Amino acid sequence: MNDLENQRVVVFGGLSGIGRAVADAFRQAHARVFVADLAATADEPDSAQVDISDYESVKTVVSHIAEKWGGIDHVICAAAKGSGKFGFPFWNLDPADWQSVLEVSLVGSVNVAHACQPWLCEGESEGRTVLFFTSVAGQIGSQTDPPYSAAKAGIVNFTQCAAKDFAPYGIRVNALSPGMVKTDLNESVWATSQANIPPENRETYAEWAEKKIKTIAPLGRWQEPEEFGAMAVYLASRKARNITGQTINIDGGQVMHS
């Protein structure tokens, strides 16, 4: 029997791309898994629909969950959105294309640990765990979508901050950070960069995907969402029992700290 075993695991964004790959990880290992997402569908076991910019909707599907499994042990949030437009230079874009992208991609996450942390912090509490997306547009100050790259920046921190706040009732939080991976937000990048230049010299999404990996990942290759799941089940074990507050890069060497 794993450490994971009958674990009662909740995965905000666990429908498509990294979340999806994350749900199955902790599937494999053997946990209960719940997803919660915005495009979840009656007709899917254990899952409900949820926009996390919605506090009140957290909640209530949050305490769904809890009531339903008497508890929760692990709860993940791989939701995010971008603007959705191309933000080189950042005045390309308005102050009002932020707002969406921070209420989703920052104070959701900020939405999902207020909802949680009752039941987290409830009872034998050692060895829960929470695990916040963020990103390397986040450590990097990425040009492509400045409030993408703000709110991720945002996340790094509060990673830190929720960290000192839950050690005290032995419950580690962390982070994990993508680089390059395909999935439909990396593929909406690619779309607004094009938007702009004459259709004679785009670049198809291959061609482009190829040019930009090669470009800025030492490694040379894309990122797999299974990479993802992996780890995110290994900072959920008692094998990490001693890392909290970190975001940790999945990047091919994109980023590297001195």
Ligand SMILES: NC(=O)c1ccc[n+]([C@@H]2O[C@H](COP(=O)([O-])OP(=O)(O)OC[C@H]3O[C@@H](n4cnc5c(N)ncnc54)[C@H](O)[C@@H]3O)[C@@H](O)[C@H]2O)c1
The other form holds:
Amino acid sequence: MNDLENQRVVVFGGLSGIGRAVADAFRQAHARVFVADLAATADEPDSAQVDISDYESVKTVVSHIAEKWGGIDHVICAAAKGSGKFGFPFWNLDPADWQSVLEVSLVGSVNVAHACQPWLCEGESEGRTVLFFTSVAGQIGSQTDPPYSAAKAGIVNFTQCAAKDFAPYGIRVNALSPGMVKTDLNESVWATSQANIPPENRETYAEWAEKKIKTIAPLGRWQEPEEFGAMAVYLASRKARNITGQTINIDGGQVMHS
Ligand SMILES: NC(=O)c1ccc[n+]([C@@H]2O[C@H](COP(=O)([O-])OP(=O)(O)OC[C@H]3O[C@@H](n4cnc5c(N)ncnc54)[C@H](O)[C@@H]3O)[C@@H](O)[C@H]2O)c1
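Based on the form predicted alone presented above, generate the structure block for the form predicted in complex with this ligand.
After this comes the whole thing, all chains and molecules, with the earlier chain placed first.
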């Protein structure tokens, strides 16, 4: 038996991309997994439709699953969105483009933390965990989508605040920071980057991706969703009992802190 067997895990944004791989990794560790996602339909087992920017809906979903299970042990928030526009220079965007990005990609994780806090702190809280998702974009002032970068920088900071507040309860909080992973979200970055380029000079997603990863990552290769699943399971396990408040880059070396 591993120490995640029968643990109660909620993954926000767990229906596709990296979040899906994280949910699968917990299932493989024999945890109980519930997915809350904007795209969830009634056909999906153990899931509910929720928009993380809507605090009341997040609270309703969290209460539903926590009451059913009698608590929650691990919470992951992988859901995020970009502006859908190419934000370099930043005045390509309007200030109005920032609001919905911050509401989902920053305040959404805050909503999840608030909704789960009473359940996480209740009873035998030692060993419980929270995992957020930030991005290399939040650590290097990426020019592609400034509201997205700012939201992700906010996640790094909130991870540290929440880690300090939860520490007396034995609850750990960390963030994972992907570099480049081939998901819908990543493909949308390529799509917006091509919008202002004359059609004859546009690149396919494969051409753009191949060139970009070799330019920005010392290891020159893409990360796979499963790598985040493996790290998420490790961080939730007892082996990681001294890791909290950290942003862990899985990015082929794009960001290196001295
Ligand atoms: N893919 C990358 O290269 C990359 C790079 C850096 C950071 N990240 C981060 O990793 C995380 C996962 O990204 P991904 O590429 O797997 O994204 P994705 O777009 O493939 O999946 C995101 C999931 O979140 C859900 N979602 C979106 N908005 C939501 C909302 N308002 N409420 C609830 N659910 C919502 C979607 O339905 C989807 O299932 C995100 O936080 C993202 O910012 C990804």
